[in-house]
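One chain is shown next in structure tokens, namely the form predicted on its own.
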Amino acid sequence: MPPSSLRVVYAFAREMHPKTSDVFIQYGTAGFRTKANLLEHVVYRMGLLAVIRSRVKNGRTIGMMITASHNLEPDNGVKLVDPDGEMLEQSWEEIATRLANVSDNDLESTTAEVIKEVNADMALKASVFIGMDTRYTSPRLAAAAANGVIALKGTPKEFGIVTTPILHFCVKCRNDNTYGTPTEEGYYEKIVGAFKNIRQKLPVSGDYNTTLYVDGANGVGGKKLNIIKKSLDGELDLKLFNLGGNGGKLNLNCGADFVKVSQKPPVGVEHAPFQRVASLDGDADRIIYYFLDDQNVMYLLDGDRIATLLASYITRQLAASGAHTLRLGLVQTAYANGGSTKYITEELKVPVSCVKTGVKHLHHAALAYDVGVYFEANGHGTVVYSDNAKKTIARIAREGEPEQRAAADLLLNFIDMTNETVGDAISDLFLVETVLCARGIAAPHWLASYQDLPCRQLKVTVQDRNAISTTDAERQCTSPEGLQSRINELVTTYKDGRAFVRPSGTEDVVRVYAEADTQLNADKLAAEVAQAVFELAGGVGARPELPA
């Protein structure tokens, strides 16, 4: 691209999307995420970067999603999606951060440096898909993204309001037409169509009932399920709550993150004893199940529970189909409950990998298996299948013995029901409901498969979250000096004690996680570790308090 073109890019940015703040913004676990009023220049520049990335990938389509996921409504964010529907390649995160934070005066030269650094052929066509969530600030930011794409002569396609996983799906389909049709309707056709196909082969039995309550977090997921429910033909009766009406605020006292962290039911949802409820997050890439008993005590069925449920079902189907050569593995993070890890390794006999927090890390580790199941405890996860696994299962469905063919055929539908590109609350909901139906069980039976250790998560506000460094999949803290030894001392004072700290990838806080033999002890351990973080890592604001 000639220098004169870049001068136009710079002039347009200064005029239409100027950098008005000196706040440093970093591309984190899920892209850029902060207060929406700080993001317009960032999103414009990510439009530029998406075009450059598309050209580096020989004109393949790149995605841009405008969302702050489970954050509250004043926040927003942007993340880039690579051609296979995966997160942006990690080596480009530093480039994104650099481009987002340079001054307007340096934008022209920095853009030119990036183009040269990555050896982008700016004569190639470039394609960028843009989606957004339901935040009131999203349309303005989506427009800035499109302007950035156009400024470098790329072609934007705006999908309007979609879930984050739908955008990932469409990017994958655009670059791989064997995966599906790159439209919202194509997503429904594949995911929902596979669910309906498989449910027609699985009669409802045992304690399973077809009614499911759903907390939509006042976000996009509930709106899309409201469309989907009309086509389910009675296979699943969705009772939807928190769809954004009646003054409900996005993710406020509702949604998967609220339910998981607070361990409380969301507001705005009706409850019946032992009725299972699925709680989505704001952009529908996370899902948490729970139920209340007849004493209104809540029982959580989180990402660990979903992972073990799916892994156990797929393991049985692989055995029934005779696909003994395929290797299934499960990927977790340090947030996975110790009870789930013990159950997976000792009862299911499934290998487990532990990786850093962030779905990109889990996704890549899962690709090492023929069938990789990965979930964060927060409910973000999916299943990925190798080409070898898909070909093997398809061959058995054609050529195996009758019982093997039946099992393989169910697996093929299960694969089609899965959004392999990223964690997807809607796809995962249908996967969970399929397994519960196949096993004929209700939520209490699902819960009884293993015993969770009581746990607690806390946040500590510090001057600089990057003062915390970790290793061993974030289970050990390497700085500041003395913090890990203090955590080790605290852990030894509690039966079944385990704790770790890590800098958040999405907020300016340090996250604390603790487990112990009782809820009181888990709460105390978490509070004591939080105090240690406050003292040794530069805490600001109110000091963490021990529970009474």
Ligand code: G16
The other form holds:
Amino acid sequence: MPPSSLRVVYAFAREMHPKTSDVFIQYGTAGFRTKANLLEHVVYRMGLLAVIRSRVKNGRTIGMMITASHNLEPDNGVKLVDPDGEMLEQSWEEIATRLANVSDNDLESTTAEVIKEVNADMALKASVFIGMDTRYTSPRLAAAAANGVIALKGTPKEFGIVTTPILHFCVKCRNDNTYGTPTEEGYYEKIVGAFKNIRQKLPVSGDYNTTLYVDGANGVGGKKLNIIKKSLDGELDLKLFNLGGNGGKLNLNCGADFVKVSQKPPVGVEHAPFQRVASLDGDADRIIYYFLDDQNVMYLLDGDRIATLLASYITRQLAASGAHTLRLGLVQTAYANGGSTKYITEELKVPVSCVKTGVKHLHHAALAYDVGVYFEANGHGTVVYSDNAKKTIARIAREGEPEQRAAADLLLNFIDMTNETVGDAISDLFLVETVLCARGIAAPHWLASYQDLPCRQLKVTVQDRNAISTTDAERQCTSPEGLQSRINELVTTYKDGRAFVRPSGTEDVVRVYAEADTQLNADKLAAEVAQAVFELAGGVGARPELPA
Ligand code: G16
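Cool, the form predicted on its own is there; where's the form predicted together with the named molecule?
After this comes the whole thing, all chains and molecules, with the earlier chain placed first.
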């Protein structure tokens, strides 16, 4: 494409998606995320970048998802999806940030610079899949994304309202037709089809019951489960809440993030003693479980629990199929509860690694194993299988001894039920339900596998969250000076104390995590660390309070 044709890039920007704010915006943990009214020019420019990326990848399809996931309704965002359905390659995040922040006047020249820098052949075709969540600001932003794609003569395909993982799945399928059909229906056929297949082979037994309550966070996940529900033929009886009607607000006092962070049940959900509930987030890329006992005490079954449940099931199936050479590993972040890490190492005897927050980091670490199980404690995760693992399991399913064949056959269904591209609340829900059914257990039995250390998460608002930098998978803080030594001092005053701080990549806050031997101690430690952040990192607004 000759440089003169880039003029349209500037013309579209000026006429339709002008940059109206000087607020600097950065590609964060999961793309750009901020108040929706600051995003239109950013999303338009990401449409340009998606076309360039597609051409660098020889015309393979790139994805753009308009969502702010767990954030509240006024926010929005955009996540870019690479051809294999993974998050955008990290080396491109700086390019994305640069393009998002230049003035309209510099947009044409910066676009030309980027094209040169990444050596994109602008004569190639380019294809971009665009999806959006249920926010009222999403259609306008999706249109801006499509305009960005059109400005550089790429071909946009709009999927309308889909979950983030459905979009990732479709991108992967479009570039690799062995993975499935790149449509929402193709997703249901593969994931739900595999669940129904496996249910034929694993009759309901023991204490497992087929009723599952779901908190849809008033987002897209509940709506999609409402479609899926009709095809489940009683294999799973979904009782859906928080579907977005009746004035329910997206992620407000409901959804996976609210339940995990506040350690409280969501509003808008009926409860029955010991009935398990799955709580999704706004774009359905996270899931956590919980139940209340007969005294209304809540028990969380978070991402760590899901990871250990899946890892132990897959380990058993691999052993039963005789696939001894395949190496399974687990990936967590600093948020993983100390109780889970101990259980994984000492009981499951599975290798475990710790990486920075963000599925992009976990996903890549998990690829190092034949079977990589990765989950953030907040419920964001999945399982990835190497080609070698898939081939080995498929060979055993064909040629193994009868018992080995049966175990391998179940594993093949399990793999089909897994959205390997990214954490997926719907796929994870079917995986968890399958394992609970296979083991014939109810939620309290699942909970009993190990004990969590009491923990607390807090947020602190500071002038500039980037004043906090970290190392060692975010477990140590390198600036501002003196903060880590203060945290170290505080931690030593609590039995089983552990704490860390890090800047959020999705909200304008510093996150504080603490765990200790009792809930009161975890709460106190978190509050003391939050006060230290407030003092040493330029806190603004109300000073964090110590629990009474
Ligand atoms: C995103 C990321 C997650 C991350 C979460 C919180 O989730 O995909 O990996 O754990 O943000 O990140 P931070 O602590 O940096 O704000 P989601 O579900 O909001 O897309």
